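Take a look at this single chain, the form predicted on its own, given in structure tokens.
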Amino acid sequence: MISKRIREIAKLIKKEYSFVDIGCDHGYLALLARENGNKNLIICSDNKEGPLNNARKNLENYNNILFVLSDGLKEVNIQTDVAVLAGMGYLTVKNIILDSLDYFKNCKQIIIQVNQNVSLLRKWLSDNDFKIVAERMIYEYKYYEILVIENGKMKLNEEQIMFGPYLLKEKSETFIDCYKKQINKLNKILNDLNNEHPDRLKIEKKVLKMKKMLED
């Protein structure tokens, strides 16, 4: 069963656009690229030879797939409109980024999941001349950000920073659920601890800003 996740992403990649899949995993991602009629070309690359099999099995019956086992980007050498990280960490995305620089500064678009410092990676695009375009939030087990990047300038408050700059804008019903369960989870981490406890002030804080921007 492909998940919502991976859907959501499918949903992002426009059809005319050829992309590569870093981390490609089972191939569901380009399964349903070609379920959904995109018909240019699509790389699968993976760093382990088990997913990237998984992926030839599963996509046998089309054609224009390259499969490439590769860390990050290095061992591809074919420019797609579309590079998609997903299922990864912060650091990891970054550093996959910094190795390929010249060849996400040729996309047309990076569609990124993070599975966590969803802040960091936004602040990081617009400290490295990347800008957001488009973000979406679901849930899944968890909740999972996805994030549309473009080359170019943004200029980031600390708010947009934290909580995503088109996320704010919509303040989805999967966006409101989502701040209001990790408010309550740190009013009963704050309930635990005692008044000197180091760490009561920055979560005070954290909570403070989550109310205040559901609020407004």
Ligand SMILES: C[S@@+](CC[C@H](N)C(=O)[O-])C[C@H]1O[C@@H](n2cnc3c(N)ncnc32)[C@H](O)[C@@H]1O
Given for the second form:
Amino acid sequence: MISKRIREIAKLIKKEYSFVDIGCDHGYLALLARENGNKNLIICSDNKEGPLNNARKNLENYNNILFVLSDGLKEVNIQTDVAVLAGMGYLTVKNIILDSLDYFKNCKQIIIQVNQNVSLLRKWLSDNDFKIVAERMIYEYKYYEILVIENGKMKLNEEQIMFGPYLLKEKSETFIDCYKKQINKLNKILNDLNNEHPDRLKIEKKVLKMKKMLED
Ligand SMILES: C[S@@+](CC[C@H](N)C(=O)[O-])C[C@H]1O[C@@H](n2cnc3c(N)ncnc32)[C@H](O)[C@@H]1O
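Moving on from the form predicted on its own, kindly provide the form predicted in complex with the named molecule as a structure.
Zooming out: every chain and molecule, the one shown earlier first.
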């Protein structure tokens, strides 16, 4: 059963675009793209043989798919329209982009889903002349944020960096549930901390920002 997270990412890849799935693992994203009618070149890349072989097996009935053993895009030498980076950490993603900056700058879109530190990612993207053009939040045992990126400038304020400019505008039910749960969790932590604890102020400020954002 392919995860809701991967399905959401697949929906964001336009049918007319070729793409590279960096860290493809099982290759499910390519599978869904083919099922969705995308007939363009797909490059499945991973830095480990095991996952790449799983992708090869899962995709043996499809053509126009290249399998490349590569750390990031170092061994990928065909430019695609879209690059996908999903299920990895912020630092890994940032380093993969920096190692092949020209490739990413020549993509029509980049789709990124990092497992944590999404705010740091937003800040880094805006500092490096990438702009967010769409965002999705989904819940599947935990909350995931998916960013669609293009080349260009964006100016984000502190609130947009923290919550996401498009997620903030939309304030979907999933988004509201996410922050209500976070506020409850942080309030529980605060209840257990004594008044002099060094983390107290930081957590209180975070809770206030979330409450204010939900009320606005
Ligand atoms: C947690 S899996 C995520 C798989 C899939 N992208 C997803 O979202 O479900 C991370 C995959 O990225 C691969 N990976 C980690 N670092 C990488 C790198 N520097 N270059 C290419 N692949 C990498 C791992 O081998 C693994 O298959």
